[in-house]
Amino acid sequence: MFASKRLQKELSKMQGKLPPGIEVVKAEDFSEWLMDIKVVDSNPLYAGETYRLKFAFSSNYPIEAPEVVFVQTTDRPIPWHPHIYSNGIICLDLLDRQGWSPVHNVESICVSLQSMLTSNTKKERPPGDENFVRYNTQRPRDISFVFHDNQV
């Protein structure tokens, strides 16, 4: 109940008032939303690209972080980044149980991901990407990432 009220409030606030490069694609219910983000600066790694994010909300949102992943479509690739796995899972402390705070919301997550992409200079995947993608069976919110690199 609390999650749906909070999400309704967020959606109302976002209607027509999102930062540049962020767009609501689908928000028909309070369990899953799709958002598109673009890097709006001149970072050549992401020029002309648009990326799709899938937000999955539990009934405990915003106490519990949403599950956020990049999803690939025919015209929306998974961005290359040292903290984004090729299956779309994102290694970002903001989305982790310890890093999450209920003051965050869908918009702030999108802005954080835009910033993460904007500051990146390496077109690469995280170390061990292939094995992680092949063998990981955990949901993104249940993965315990070790956050040691805030340089990208």
The other form holds:
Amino acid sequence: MFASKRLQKELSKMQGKLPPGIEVVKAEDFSEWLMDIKVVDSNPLYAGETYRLKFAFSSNYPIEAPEVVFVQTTDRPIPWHPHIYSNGIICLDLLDRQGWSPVHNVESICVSLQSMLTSNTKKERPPGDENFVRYNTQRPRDISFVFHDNQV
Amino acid sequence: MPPGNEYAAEQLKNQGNVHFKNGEYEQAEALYSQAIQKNSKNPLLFTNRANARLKLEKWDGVIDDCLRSIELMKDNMKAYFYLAQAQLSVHHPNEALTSALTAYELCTKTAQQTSNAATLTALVLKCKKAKWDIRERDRIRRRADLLAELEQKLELDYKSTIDGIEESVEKGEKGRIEGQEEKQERKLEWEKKVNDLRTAFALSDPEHLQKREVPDYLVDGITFEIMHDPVVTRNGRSYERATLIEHLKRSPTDPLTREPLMIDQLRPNIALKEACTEFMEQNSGWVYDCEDGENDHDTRWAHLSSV
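Please supply the corresponding structure for the form predicted in complex with the partner chain (the preceding block corresponds to the form predicted alone).
Next comes the full complex, and the chain you just saw is listed first.
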């Protein structure tokens, strides 16, 4: 209903003044955006790498959370993290139906993901990654993750 | 009314609704008209026909239908909603604003005051913008008139001074050369005055002024728009009523603190509402960019046109 207007405003706010390590790659329409993020401190797990995020918005954004996943390209790997599956699906309460709040925005999501990576020290995938990646057919927003782990 | 007419009218209405859903507005309008002939006491027949006429852009017909529907049923949110759109289309923004505000008020009173409220908020802003546009056009016209009048006065002054000089020269009170010089001087003086006057008018033109950003405290954290009916939550943050309710329906929590929050715990923030209104009055026009192109008309009103 107001998704396009809100996204338009977000885009114009982001123009020119984004926090370090966050960049708009593509935002041509109001259904899908691409963003690049980097971890700015010297965490050896992520040093020198850039990651690409794909945001998909429904027409009910920001009442509904956007669907956010990491996407892999030749020079954009999927970051190692115990909450990030190797197919790019992210398990973060903020992106879940229950955890989402309409006061969040594209920029704040990017910042949250940055800090989620910054504070991580484990070069791991979530338990059951292989099976999940092979058999999951659900869209990220329909998966009900259990947020059991508040350590990372 | 002969028995059976009510039933016949209902049948015709249902047929009309089918056509309406298929986008066949002319057929729908015709069927609603037949239904009204059978039963002219049902306000819903009039609102349905108004909605069909809205699609056909028969504005006068919409207005008639809405007024009749309101006569039959006072608290008629849909009728006021259609009425406001038609009035806006025939360039009666004052009336349109009144109708839109009435619809909004009725909407906030009903139990499911939700997505409709957001649509109505958008319509209210659109009416305000139309109102401001007309005021602005008048102002420019008046201003142009004033400028023309003042320029004319300066020219008359200048001409009579020139005439005076020429007269003195004729009478031999002034030398020809002296007269020429004086005329040249007056001419420069006059031209400078006209220039200064035009500059003064140009400077006072708001288009030459810097646009002011809408301050963050007047902006709804959910839509990023200036608020029209702000409500305050328990932690003291304010949001636009319609959008916050949309969120609370999905998740009854405060958007910032995630504490439980119920719709009936919201309170209007009257002072903030007044601040928003005042800001819009002073900076209108560019504050709300309700360009038609931005909102897809059909989807926007779709949920209200359930017949």
